[in-house]
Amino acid sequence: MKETILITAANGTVGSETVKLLAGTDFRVRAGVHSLIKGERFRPLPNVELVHLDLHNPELLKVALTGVTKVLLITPFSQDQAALGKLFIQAAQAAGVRHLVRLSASGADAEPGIQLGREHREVEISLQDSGIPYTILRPAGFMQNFLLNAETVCNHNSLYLPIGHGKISYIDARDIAAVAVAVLTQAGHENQIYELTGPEAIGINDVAHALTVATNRVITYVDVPENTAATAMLQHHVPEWMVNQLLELYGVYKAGYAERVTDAVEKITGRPPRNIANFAQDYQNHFQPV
């Protein structure tokens, strides 16, 4: 009988890529989605089933975890993500989960760290104390987050960010998913913490150059003041708590604290991680004016 792997936040950036990579393997995949309608795209995939999952709802957690032996736990970027993570771990204990892979974040163990990192660390500690065999993945910033800047790239040929000349070891979410699949399907990764990065630390000017080459248009980086960035986010109805956490994160980037590069992706998956040029080429259509 095939083992069942539950992927939470399966409609998200890393979750969706993980589901696609696991489809057709020797495992059953249970894609946990908040919206069954949005999860319809997974139905044609072999060995994939959909389950309605709301981390706030203990009954839905119990149903989603029934018969599950392994989990990739991804929590939403929300004010209560630490509480939701701990609630899920308790439910996983009760369900007898035998391996839980947690998508955390780079810098989660920094002291005193930033709010986002401290929340991820809370969940890590809860998992480590749970007795469930675990693997913690701490990825650097996602290349796919630049898709949030696609509108200004398309309309103004510009990337607007308050990061100065800080360098970040950005990672492609597809490589995070590849690591998650390897960790979930192969033995020997239990009770390990992996720091995941791309192949090099790059600045936003490097990102702009990669988009310039991929789109055949000159894309420039505009380093905006923090207060300008905050005002723009608030005008786009980003909640104030999220604005504050993002500005903290940008401050870490600007100060050069996100430059560390590791070889974990290649060691675990057997191939080097994608670079920013690969990302820009593969997603070029998102950055082209309609």
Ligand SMILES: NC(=O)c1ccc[n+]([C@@H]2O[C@H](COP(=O)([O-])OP(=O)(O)OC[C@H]3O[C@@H](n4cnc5c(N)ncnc54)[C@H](OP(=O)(O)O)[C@@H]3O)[C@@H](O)[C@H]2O)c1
The other form holds:
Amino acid sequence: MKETILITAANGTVGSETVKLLAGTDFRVRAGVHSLIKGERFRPLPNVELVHLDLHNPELLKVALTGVTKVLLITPFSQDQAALGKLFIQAAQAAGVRHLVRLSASGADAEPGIQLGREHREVEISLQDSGIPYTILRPAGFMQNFLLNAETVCNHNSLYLPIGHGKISYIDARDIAAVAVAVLTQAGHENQIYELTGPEAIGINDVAHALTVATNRVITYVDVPENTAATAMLQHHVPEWMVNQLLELYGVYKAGYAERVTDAVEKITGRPPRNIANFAQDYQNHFQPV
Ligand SMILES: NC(=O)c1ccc[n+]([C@@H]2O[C@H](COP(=O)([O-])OP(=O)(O)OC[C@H]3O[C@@H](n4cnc5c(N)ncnc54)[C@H](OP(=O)(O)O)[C@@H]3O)[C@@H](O)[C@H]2O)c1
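Follow the form predicted on its own with the form predicted together with this ligand, if you could.
All chains and molecules follow, beginning with the one already shown.
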């Protein structure tokens, strides 16, 4: 019988790409979706079934994990993501999961690090202590985060961020999904931690340049002060705890702590990771004014 792989947060950036790549492989894919309506897009895919999954709800966890041998555990960027991750690991243990791949974050083991990293490390430790064979993926910042800047790129030809001249080894989420698929479907990745990055460390000026080329409009990076960024996020109803965690993260970027580049994507998938020009080209329609 085919093994079943559960993907949590399957409607999200990494989860949705992973479901698409796994469809058509020799595995049965269970897409754990928080919103069933959004998950409908997966219905036409071969070997994919939908399950309603709210990580707060132990009953739904039990149902979603029935008959599952492998999992990609993704938790939303929420205030309680450490608690949600740990609750899920307990449920996976009870269900007899044989391999759990965890989407963590770069810098999770930094000391003292930042709040977001510490929360990810808490989940990593709980997984490592659980006895479930695991693989931990620690990706750098996602290129897809720039989709959140699409509105100002479209309306003002500007990318506003408080990152100074910091360089970041941004990774395309599609490459994280490709790694997740390799790790879930091939042997030899148990009890490993992989630091995943794009091919180079780039500044936001480089991102603006890639968007300029892809959209054929001049896009400019505007380095804004932290408090201006905080005010704008609050005005856009970003909750205060999230604003604080993002500012901490931007501080790490600005200070140059997110520059490290690894060759893990190529080693694991056999293909070099996409660069920012590839990302800008593939997503350019998001950055074009309507
Ligand atoms: N963005 C980055 O640069 C970055 C870098 C490193 C690590 N990470 C980590 O990546 C993870 C997020 O992954 P992502 O960006 O792929 O996700 P995402 O696009 O932010 O999507 C999160 C998904 O979580 C689902 N969700 C919300 N509440 C839920 C709940 N109570 N139970 C179950 N699912 C719920 C939502 O589902 P519906 O759409 O169905 O409502 C949503 O699609 C976080 O742990 C973050 O720390 C992010």
